[in-house]
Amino acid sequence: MLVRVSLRCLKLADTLTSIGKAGLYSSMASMERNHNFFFRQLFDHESSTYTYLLGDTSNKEAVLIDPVYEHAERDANLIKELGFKLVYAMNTHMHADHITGTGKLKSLLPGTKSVIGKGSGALADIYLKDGDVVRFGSHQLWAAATPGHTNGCFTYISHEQCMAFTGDALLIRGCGRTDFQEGSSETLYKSVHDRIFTLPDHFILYPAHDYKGLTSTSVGEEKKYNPRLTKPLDEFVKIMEGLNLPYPKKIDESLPANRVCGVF
């Protein structure tokens, strides 16, 4: 169901669109969570994806970010053994280095609904626009619109929790590349410095993917020690022009399936 709703986030005052309603618990011993909340991350070691189930323990409704095709049955095993309904399978951003498992996690569990931006080029139940919050149970997340790295990148920001999942726009110590899927370096300086820089620096930071064993951030800490972002604008281009990558080797399989949301 779309609900809309007006209310206030911290800093940011905007009238948001509320997606349905839907739950979050945490294992999280770091961070003071609800009694409610539910948090869990999830590993692909293929593609060093990471998965994000967040849940709400009273009313068992749970949402499921970034999902990967190869695991949808693991996915939802968990979830059923958790007592969750997954209300939406949502992705940070059209993927080129695996295959999302949205699509199949709405045939292993009927009801969930795809969720991604609007710009991305994906098909999904549900396109979501700057400033849009996704309800499940009494938890929600704030949609920020962070292009740069494709046109469709969004960061979910739970300020109840003190959380953001950043897809590939800010890595630890690293952010996405810039030179293919619509691109840009100044637009990825600019949506990391306008809207994931500017929440408080005690937010912790759960990118899409991270090659070298580590499992979060905050924001504190990749505004003093992320190599790429900490420079001025002119040298953050410099970089990402001479980072020469190859060719992402499942982006030809990829594309293609994230259209049609993993179905294929």
Contents of the next structure:
There are 2 protein chains.
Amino acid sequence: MLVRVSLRCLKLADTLTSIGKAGLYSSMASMERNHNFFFRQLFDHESSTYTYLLGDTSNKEAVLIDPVYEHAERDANLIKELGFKLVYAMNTHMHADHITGTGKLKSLLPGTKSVIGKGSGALADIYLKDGDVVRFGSHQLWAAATPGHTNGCFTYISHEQCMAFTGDALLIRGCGRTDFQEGSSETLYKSVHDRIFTLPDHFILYPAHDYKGLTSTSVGEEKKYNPRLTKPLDEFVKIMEGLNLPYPKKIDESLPANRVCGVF
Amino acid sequence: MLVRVSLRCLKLADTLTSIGKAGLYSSMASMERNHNFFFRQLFDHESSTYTYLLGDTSNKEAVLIDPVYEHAERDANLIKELGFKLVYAMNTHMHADHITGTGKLKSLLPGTKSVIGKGSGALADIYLKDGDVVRFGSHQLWAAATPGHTNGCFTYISHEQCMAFTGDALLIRGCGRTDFQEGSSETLYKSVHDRIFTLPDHFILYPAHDYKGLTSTSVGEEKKYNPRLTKPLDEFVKIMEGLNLPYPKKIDESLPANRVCGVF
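Return one more block: the form predicted together with another copy of the chain, after the form predicted alone shown previously.
All chains and molecules follow, beginning with the one already shown.
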């Protein structure tokens, strides 16, 4: 099992020797899009969490990003109907507002591995480091460390499909809060500016949540219209300090459960 | 103004003389996808309504399908931010569960025309007949009459993008109810089987609603897994008769408002 994992989780750097980092976006963006690629956005009304199913329609391997415990059966059923084999149930970070579906999905779909960032503090089968690549069929997601909301936050980037899954680092015209877990406004600002805003403007961004009925955004839109992250760092820090958000409703049950992969 | 409308709303039949109906799907599916095409799904939490923004990124013309009154400002703001000019605010039918945003959007974005099916019973600037084509920039939506939930239900099909907006005719693993307005289970069954299930399996279907956190489906999935519409007609009619659904919460305010384009 470990051999399989180490074969799948290759460093992106290994694939870059011939093209160099500067050529990465144009090279990958010019690859044929949508080839054997399946994508479906899913939603949890209670926590306003988005879950994402990505698959290879040829060899039928799939990954699920940020599944929610209460929807594990819905998701497993959809995956079965579509004929996919769930290879990885991944989280962008250890969530404080809902319990992850990864543990339950591992029971419902045996063979599934749970995946999370190394600094998350959560149990999983596979821990990602910055630059790791998660493969499913002929497709891949590049794991970019984007801490600030928590220490273990990752953004998963598909250069081939020109899309990125930003978790709570970047939300649509907003961002994740920085006032609990290991939150740091300075770190979050740097993560978004260094790792997300440096992607091409046309890349579509899919966040872990939205509360206003918006389902996605783009790098170009957020660089222009994000009311917090377009500000200079010091202003951003002041905005985040002044939010005065309520204590997260489900944090006291979510964090202990999510530390053990949602199996409680 | 009328000249512009008549130029835009051409019969699809006019474009088919050289390729014939049999060659339509393969011919259009092979056109370059995503070329200058913008797509964004939007959501109303209260009525679980999906609204769709489609645009041409070159000449910046856009259409909005099934906007919701309470989100007209959100939608107008997004359209402005993206630099689009809203040409048409369209409805798939006269809704009974929410008030349309078309009237309010016409005030917020002057120049916008409201569009609805001829048999809907609702006021609009433009009434569609079966086979009409709605153009925005270099893109087009083919209006296919799919009555049964109401008399005026239309499905809007983009052959170029392999997607269709089914309104309440076909929902994900379900369908619209047939027990009010001009509902007819037999008519709905025929509409879905004749006009939606005859599209290629890979066409993505975007409904007007979903209540389970699913955001889209495909023709192939619904032909295989729709628990109602995969049944023979007589069984489908019995299922629909046995639903015993509650009286729609907002029908008494929605229908009078929607008869006048949501301006009340």
